[in-house]
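Below, in structure tokens: the form predicted alone, a single chain.
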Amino acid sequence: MNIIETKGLVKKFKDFTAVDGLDLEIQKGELFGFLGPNGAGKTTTIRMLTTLSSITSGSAKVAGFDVKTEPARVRERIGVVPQQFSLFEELTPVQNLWYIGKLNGMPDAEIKDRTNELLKIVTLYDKKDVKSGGFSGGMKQRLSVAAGLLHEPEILFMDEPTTGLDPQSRIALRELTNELNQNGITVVYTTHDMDEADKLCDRIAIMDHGIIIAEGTSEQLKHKVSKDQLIEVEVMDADDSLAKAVEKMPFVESVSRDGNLLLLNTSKTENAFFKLADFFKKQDREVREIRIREPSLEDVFIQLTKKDLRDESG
């Protein structure tokens, strides 16, 4: 069962098209990530699903329900955590929740309770009676899950929710948003960390100028370079000319350079470790190490844009 479906789905600003042409299908009770670069168009696909900005064609359904015609229906049933804190750092995390459940009309009875309960989850109970403008950035982000999640929606939006955190609020962040999903909450996830989307979830669409140039789950993704072989080879004093010649040798499908490090997505072929010990020999280059590793999701990106993410997602 589709718990999101968009058809044709486009954004525009004057003359840039932010999203293009987007067919999208999110199955009820997934962790689906979007996956790519700032400006891949993640955010705009979130806002317009979450009807915080305008569709400019096509269309999209939420939980049942036309995203432009029926916005409101859509609101009650989805809950959104922004990637820049968004409550009021002079509230207290008691006193957030209690202003976001009278904006939904709930009761104050079910408020106090929820807010208790939620709370707990998000492990801030300790801390319900301090203002939030003194928490950390984990702390802040744990409050946004905490507000998503008050009215009990059946869809959780994640724009970024790790962006700027430490490691271990980063870790904390994604094994509450793994336990939600776990208890059926359908969770769409955007984010640029390849590690991050790898882990966490079920199927990823990569995103990139606002178009999906692949969607499945991690390993399926691989597998659009795992048809080919990745090799690792560390040369002493390695530079472009060095690689340039590597890419000409005929199982070589393309070469790319970090430092001393060269990465090879070539052909599978008998003796390519032998065949390219003999070249570097007689280059007169020293080799160090050369090694098969296995592709990740960068790996697909970059094959698939022929540009590395790392400079996009700064």
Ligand SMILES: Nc1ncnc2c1ncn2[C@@H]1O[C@H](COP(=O)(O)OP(=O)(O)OP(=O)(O)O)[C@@H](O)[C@H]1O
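Numbering follows the first chain given and starts at 1. Throughout, rigid core stands for the largest set of C-alpha atoms superposing within 1.5 Å between the two forms. Just so it is clear, the structure is predicted and the values come from calculations on it, not from any experiment. What changes on going to the form predicted in complex with this ligand:
- Superposed on the core, the two forms barely differ at L52: its CA moves less than 2 Å between the two forms.
- In the core-superposed comparison between the two forms, the C-alpha atom of E286 has shifted by at least 2 angstroms.
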Second form
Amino acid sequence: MNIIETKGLVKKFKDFTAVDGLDLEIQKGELFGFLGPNGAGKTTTIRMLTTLSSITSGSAKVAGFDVKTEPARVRERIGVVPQQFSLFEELTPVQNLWYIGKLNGMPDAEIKDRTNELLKIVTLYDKKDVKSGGFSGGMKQRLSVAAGLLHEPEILFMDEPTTGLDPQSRIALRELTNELNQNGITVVYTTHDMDEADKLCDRIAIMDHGIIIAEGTSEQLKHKVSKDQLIEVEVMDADDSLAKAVEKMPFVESVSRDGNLLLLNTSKTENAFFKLADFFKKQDREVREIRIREPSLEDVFIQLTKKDLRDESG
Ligand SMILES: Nc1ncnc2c1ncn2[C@@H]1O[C@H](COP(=O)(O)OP(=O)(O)OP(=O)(O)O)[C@@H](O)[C@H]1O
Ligand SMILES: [Mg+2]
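What would the structure be for the form predicted in complex with this ligand, rather than the form predicted alone?
Now the full complex is given, and it begins with the chain already shown.
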């Protein structure tokens, strides 16, 4: 069953198109990831799906309700962990959750019960009466998660929850996300961290310039590039002219160089290692290592967009 479904979803800001016709199907129980660089349209998509931003054209259904015509019904069923911390810094976790519960019209006893339960889940129970302004980034994010879960939503939207956190806090937040998902909550998760998407998400949509350029499980996405073969060659005193020379070999499609490491995108060829070793020997270059590299999501992204996910200029 699709818990989220969009058809031709578009968001324009004046004449700029931030989201350009998204067709999406997310199943109940999935941990679904939007992966894309800055400005790809991840937050804009999340904001439309969570009724925070109007839809320019197309349609979206969330938890069975139309986002445009039944936004209140949608809001009852979703929780949101926004990209920016949006709770009151001068209030404690207990006070923050109390305020949100009241806003949502929850009965007092239920707010209290949920607050205790959730603060334990997000491991903030021992800080429940401390003002949240002084919390670390990781603690604030965990409090945001608790706030998003207060009214027991079916779907939790998390917008780059681990960005800016230290490695330990990232791991803790990922573990928490996984645990929530294991307990039945559908999670929609955005990130620009490819390893994170790879490790955490059941299915991933790679977004760039407002469109989904590829979608599938991490394995399916990697399979897209595995028709080619990535070979890494570590060679002493590598330079650009050597990279250019390698690129002229018939089975080599492209070469990128990072210091002494050459990354070759090649068509699958018999004896590629032997041919390369022979080539470098003739060039009088000392090869340290030749190895096949398993494709990563980064390779998928580079191949699909012809740019690096970290290169924000494109
Ligand atoms: N309110 C707005 N008015 C005008 N343009 C906007 C507005 N909000 C977003 N945009 C533009 O829409 C594009 C997509 O932005 P969005 O915030 O959705 O990207 P993102 O994928 O979430 O990026 P990031 O990783 O930086 O959070 C960007 O070019 C952004 O500048
Ligand atoms: Mg964003």
